[in-house]
Each structure stands twice: as structure tokens, then as C-alpha cells.
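Next up: a single chain in C-alpha cells, the form predicted alone.
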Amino acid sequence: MAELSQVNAPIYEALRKFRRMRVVPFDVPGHKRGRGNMELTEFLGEDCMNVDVNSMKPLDNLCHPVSVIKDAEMLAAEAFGAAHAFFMVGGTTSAVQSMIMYACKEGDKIIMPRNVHRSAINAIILTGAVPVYVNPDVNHKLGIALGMSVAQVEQAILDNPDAKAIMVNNPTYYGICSDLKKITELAHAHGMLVLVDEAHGTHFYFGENFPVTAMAAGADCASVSMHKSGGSLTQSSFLLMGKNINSDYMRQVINLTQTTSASYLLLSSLDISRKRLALGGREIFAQTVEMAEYARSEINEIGGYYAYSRELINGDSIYDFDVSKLSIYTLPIGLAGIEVYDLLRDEYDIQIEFGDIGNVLAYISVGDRKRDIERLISALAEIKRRFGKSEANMLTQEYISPVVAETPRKAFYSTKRSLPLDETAGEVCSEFVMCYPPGIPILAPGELITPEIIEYIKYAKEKGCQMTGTEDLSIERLNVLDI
């Protein structure tokens, strides 16, 4: 067999070969190449249904790959500059949780920023690890959490020399990056692993002039949402490993929670997308940045809005910025980010990534067209003219540092009682409260409920944020510890 290179896509190639064989299926899935569910086949197409197949010898097995999946993993690792790569069909949530489950057992400490994605705190609940939070600095004008300060990380290491790992969000949803290389050097000097939630940084590996990647910075693991900026199907991601990680044990950890019935639609999308970026990523992301920079310049010309970029860099908690991100501060036009988000969708048929109390994020990718960018710019200008008002009475505080009263695991599994939201001040929360996206908890299990947090939740609900995480879907009541 010829030596593999980045022009190959082993899983995709095996599926194409398999489809030509016209095998008669007496295995699952039960739709039997779509014949058993014609409505679904008409909706998704025969080509899609024909490759929604079960694991078998010609197609390898994700839980224990020995052929085409193994080859595809090798090519992915090479493309990302990693020692090993795993295909993840449970999204980056599964990758984040596998990293933490690899590094920590019950009672082990892990240093992390509090503005982590819910998946990281879920992993803390599952493992029984103990989080040591480094509360991020906050830009009070924009109301957003920033990266991890090196000095704060160093202090957390000195205060917790027995911690097993440090987790870093890089970049944040808004595009903020920490000094990842310095944090990695600090952690390794104290015998700690570095785990990077790089969900929003796929493009760093393939473009030019982007912030440093986790693998280039020497991190031990990174979870990469290939489906975000990499072009693969939703729910498909990579877990990357450095040279000091035992990849055989990591696979065992992954197999604790990942499905044994991996979707070949997701696997092939990862394989094809990796090939595409490895061969043409530089040009793809140069075009993406060009569109984002143009949009940023035009939006700032409107007045009122602030589309921010590298001018925020301070050398520490904002060590770098992802210029492909179009993050826009909206409060000066008298509208919360979520209000602009809703207006764009309801009045202009434009769906952006998310809106929170003070900001919106429009995700720019190579799939966008110049005329789409122009439409977004025009809509924002019209929203300011039609709906803009005074900034007075707008809540400006976006990120609230929590008071941790109990470990997430103990709080989540403890006996609890339900109280009306207004009666929960001073209680310890036993569930999550968050706006989704971005999925960063306002409250996590084990945290003290304060009047400030109650005000924030009520304001976010009033403005139309999509609130999730609670047992009560209306967020009228919260579960608290029954102490």
C-alpha cells in the first residue's frame, strides 16, 4: 500500500469503496440503507443514508481501531502537530470530559478558570475532582471574562502544589487568549498536566498570524471543535495529545463514555475536513480573516457599536486575540446583546452565534459570502436607527465571580430542596444556571447564590436569553442544598 499523506482521507475512501460493493445488510442500523424509512431518506438523501452504517471489518471500529480509522487518526495528528489524535463523535464535550477523567481521580485538584464550559464542571461532578478556580480578570466596560493571568496561575500552583492539572480556555468564546506557552511552562515545572479547551481554535492550526496553538505551546491535551471553524458536521471533534500522554490509556478513558456505535457520517466529515484544511487551510482562513476585518471596520464606522480586536491586548489576561472572531459590544445603542440577536433573526432573517447581556458574536467562516457580510452590516445599522435608545438602566456586569461553598460533585448529588428564585439568596445552589450559548454557568453546583446573581438571572430572562441547566425549565425556582 502506498504511504499515506494529507491528500488521503482513509475513512471516506473506505466508505466509498464499501458503497460500491452493494453489500446486503443484515445488521444495524434498521433503516437498511434508507429503504426502511423513506421519509427520512427523502429528507437526508440516499447518499447520506447509504453510508450511515455499522462498524465492520472493512470500516474498522472507533473503540479499537486497527485499519482505516487508525490511519485517519495518524493523519489528523500529523496535521495538527500532535503526538496522537482521537476522533470524537460526542462533540468537544466528550473530549473535555475525557481530558479531565484522564488527569484526575476522586479528590484530585485541578486548577481552572471559573468561566469554563459546562462540560468541564460536568466532568468534575463525574470524577469527584476538586476544582481550584482562578477567577479571570474582567473587562468591566465590555462585561466579559478575560483569559488567565500568569501571576494568578502561578499563585494557584504555589497554593496547591498537589494539583494534578491546569485547564485553560483558549480562545474564549469572544476570542480572548491567555499566555498559553508561559502557563504551560509553569505547570510542567511543577509536574502538572496542561489541558486546553480549544473548542474555538481549530483554525489556529491551519491559518497564519493566529495565536499559538495548544500543541505548539507544549500542552498535554487539547479538545478541538472541528465542527465550529473546521467545516465538519455538528458533534464531531478531535482530542489531541502531546508526547507525554499515554494514548492507549486515553482511549480506555474515552471508551468509558463514548458510544460504541460511532456515526460514520461524523467520522467521514472529520476525515474530509482535516484533509481540506491540511491542503488549503492557509488560503481558507486568510479569506475568513479578511471578511472579519472588513466587517469589524464597517461596524465600528456605524457608531455606537464596538467590534473589538487586538487593541484589547494587555500582555497578560489578554495575551492575544483571535481576529477571525466578530465580537460586538452593543450596550451603547441601548440594546442588550440578546436583543440585537433576536432583532437580527426576527426582523432581518440573520442568525448569529449568540447574544448575551452586552455582546453579540457573529461567527465568520469560509462559508460566508461578501454579500452576507454586507447584509449583516446593513442590518446592524438599521437596528441602531430603528430600535436604538439611551444606554441608561442597562445592566453592565456580565461575569460575576462565584463563591464556592461546596464541591460540584457533593452539591449535585446531595439532598436538595426547591425554592422560589427570590428566596434563594444565601443558599448553596445544587444545579446549573446558564445562558446557552455560550454555556458558561452563571451558577454551578456548590456555589453561593447572592442577590447580585439573582438580579442577573432575572435581567437575562427579561431580555430573552435562553436559560438552561435547571430542573425547573421556567427558571422560577432553583434547587438548593438541604443543609
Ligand SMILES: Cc1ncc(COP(=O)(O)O)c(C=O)c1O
Given for the second form:
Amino acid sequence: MAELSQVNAPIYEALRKFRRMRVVPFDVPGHKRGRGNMELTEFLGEDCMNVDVNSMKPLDNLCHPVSVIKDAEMLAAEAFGAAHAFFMVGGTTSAVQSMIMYACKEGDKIIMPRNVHRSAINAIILTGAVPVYVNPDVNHKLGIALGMSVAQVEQAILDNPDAKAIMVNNPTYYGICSDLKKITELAHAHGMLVLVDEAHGTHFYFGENFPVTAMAAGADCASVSMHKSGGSLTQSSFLLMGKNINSDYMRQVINLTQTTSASYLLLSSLDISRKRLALGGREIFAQTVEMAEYARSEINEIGGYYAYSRELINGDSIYDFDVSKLSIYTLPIGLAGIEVYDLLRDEYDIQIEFGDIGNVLAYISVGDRKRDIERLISALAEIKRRFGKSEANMLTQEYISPVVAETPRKAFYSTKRSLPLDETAGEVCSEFVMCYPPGIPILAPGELITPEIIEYIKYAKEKGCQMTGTEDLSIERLNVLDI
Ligand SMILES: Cc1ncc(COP(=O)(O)O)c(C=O)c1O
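Next, report the structure of the form predicted together with the named molecule; the form predicted alone has already been given.
Full assembly next; the chain just shown is listed first.
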């Protein structure tokens, strides 16, 4: 390891060397460097198929790394300021699930904001842990859930001194950060682990003037979506460890659910992207922020739209804001976020990250060109002119605090019956209902269905939100507990 530095990418280098060796494959994958599946090879390219290989001694094994993957992990840990880093090939979902499965066993409590991604509640179902939700603060104008206030977290800790861990989003999908350092200090003072979902915070580690990172704040684990702002291939992520985590045990936890056939396309993409960010991240994210700031000020000039930023900071539930996020409130032009999202794609060939009831998020990265940003700005201006309406009758509430009647695991595995949506008020839901993205459940298993929630689901469907989670794909019916 001594001779390796951030200019190296050990997995990538090993793959290049392996490719030159022209080894004859009598192992899987059965496409045999693409020759056995020419249509796929023509589509993806020979270069890609040639390195779609399985683990073997020269390329190491993700389940038990001893050579190039181990070296790559050490370089990644160094780049992120972590004690250890795991390469994850099952998305940030698998990273979030692993950190919760590490911290909690059946019956253990975990304190978390309710606006977590579904992967966290899935992990609660898998482990049988008991969530103690801290309802996030809500900005009633924008209708969005914010961070957790420190006082609320402290109260949750005092009320649940036996909790094993606290989970924090850093930042939320919209770019909002809690006071992670303070929360970490509080949690540690009470012997609880701090698990951070940094799916949207990879760039915090490499750019300047971003909110504090989980590792710098002293947190214990962080799930980092390299495939979002880090530039790696879809589904590749890092799971970072602080110094008090037993990374050998964590590997065993990861291996409970991880594939034994990790994709070298994903692994090399993580390795190359880490190198790129370690060497050039500061510049890459300075450019990203410059584009986001430019777009924000031009969009605010259009009028009606509100592209928000650091002015929201309130020292607590919006302790910090990620200025690389271009989150835009759309209701003043009389259109739901999801309607603007659909119009951008259908009328202007622009695909943005998500639209919900009142907001859209355009994902900005160094891969954007100035002319694409201009196109987005002028499309938004035209949408306002062509499709803008009165703001009256627009639903504003984005986040509804849940009433938890049963643990997610018990509700998910209980006997259930299916009811038409309109007949479910007062029942306890046994499945998820969410708009995806952002993937934050409107209902999670074990939560009470209220008339307000039914109205929200119907409104979101009518406006065209992509709803997921239910057994009934049409979301006409919900599964409820059969009590
Ligand atoms: C906050 C948050 N956590 C976790 C995830 C899961 O990431 P992945 O899709 O890589 O599994 C997402 C996905 O968007 C997310 O938004």
C-alpha cells in the first residue's frame, strides 16, 4: 500500500492488465467477453464486454478482498477521510441496509427522521428493529420536510436511552442539512451510533464550502452514492466507516445480502471516479456550483418559480444547504412540480431528476454544458408563459406526519387484506406507498391511513406522480392489516 496514492486505481489497473493477457475464459459470465452475445456486444461495445468478468485471483473478490480491491478500499477510505470504505454494487440501498443491520438486531431501537428513503425502512423490516421517528420540521410554504432539530433529537434520545443508533440524512434530496456535528456529539454522549445517509452528499467530501461531511462530523457510518454526484456507474456506492466501527464484522453484515458476483464494471467505475474526485474534485464541484448558482438566479428572475438556497438556513432544522442542488418551488405558477417535470420532458425533451407536489429538482453536474443550462432556463420560462395558471386549488402539503400503529416488520409480515383506496381510512397500512423519486414513503408498513393521506395519494396520482410500493400496481387498492 505504501507505494500507492490517489493517482492509482488498483481495480482499474488490474483489469487493464488482465485484458492485455488475453486469458481464455472457461468461467462465467457465459457471454465470453461478448462473443456469445453479439447483439449485446454491439450495443454496449467490446471494451465494456471485455471487462465484464468474474472475480479471480488477479482481480480479487469483493466478498473477501485481499489484494487489488483491498488496496482500492484503502485509497477510497483515505480520499473520504474514513477509517475504512466498502465498495458497494447494490446501490446506496445496500449501503443503508448494511449500516442499519450492523447497528440493530431484532427489537433494537433506532432514532431516525421519518423522511428517510425507503431503503432505511426496508432495513427496519429486515432486521426487526424498532424505529423511533423524529418528525422533521416542515417548511409550510414550500411543503417540504427539513432536517431534524437538535432539540427534537435530544428529546428522542432522552425518551429512548436504550436506542442503539441515530440515522441522519446529509443532505435531504432537496439539499437540506441538519446540525450533524451536534447530533453526533449528542448521540455519542449517550452511547448511540450515528449512521448517515449521504446518498446526495458525495461532493461534500471533495468540493469547497459544502456542508460538513459525516466523516468530518465524527459519524460512525455513511452511505455515499458515488453514482449520483460522484460520476460512477449507476448502482455503485461507497459505505464509509468511522474509527469505532469493526469493519471486519461490517463485511460479514454486507455479505449477508451482497451478490457473490460483483460487477467489475461497477467496481472499476468506483475506483476511477474516486481517483478523479480525489485529484480534481475541488475544481469539478466549483464548476457545478457555479452552474447551479447561475441557473438559480436566472430562474428566480423569471418570476413565479422559487429556486431556493442558503437564505432558508435557520441555524437548526435547516442548519446548512447544499448549493449544488437546484430545487425549485413551482406552485406560484399554478403547476405542481410533477406537472413541470412532465412538461419539461414531453414538450422540451428535458429530463430532470424529480418533480413532486410542489417542487422540482434539476440535477446539476460537471457533465452539464452551459447551453443545456440555458435551455432549461428558457424552457421553464416558456412553461410559465404557455401553461401557467392560478395558484388556487393547488395542494401544498408535501409531508404528512405519520401515526405509527405497528412496527414495519410486524405490519409487513402480518395477515392482510386488500381494500379499495377510498375504504382504507382508519385502517393500518401493511405496505409502502411513495412517489419515486424521491422514494420517501407517504405510508410505510404499520402506519395509520387517514383521509388526509388518501386525498394526498389521489392528488399525486392525478397530477402524474410515479407512485410505487404497493402490491396493486395501479394503486387503486391498498393492503391493510387484517385485525
Ligand atoms: C436519500 C436516499 N438514500 C438512499 C437511496 C438509495 O440509493 P440507490 O438508488 O443507489 O439504491 C436514495 C436513492 O435515491 C436516496 O435518495
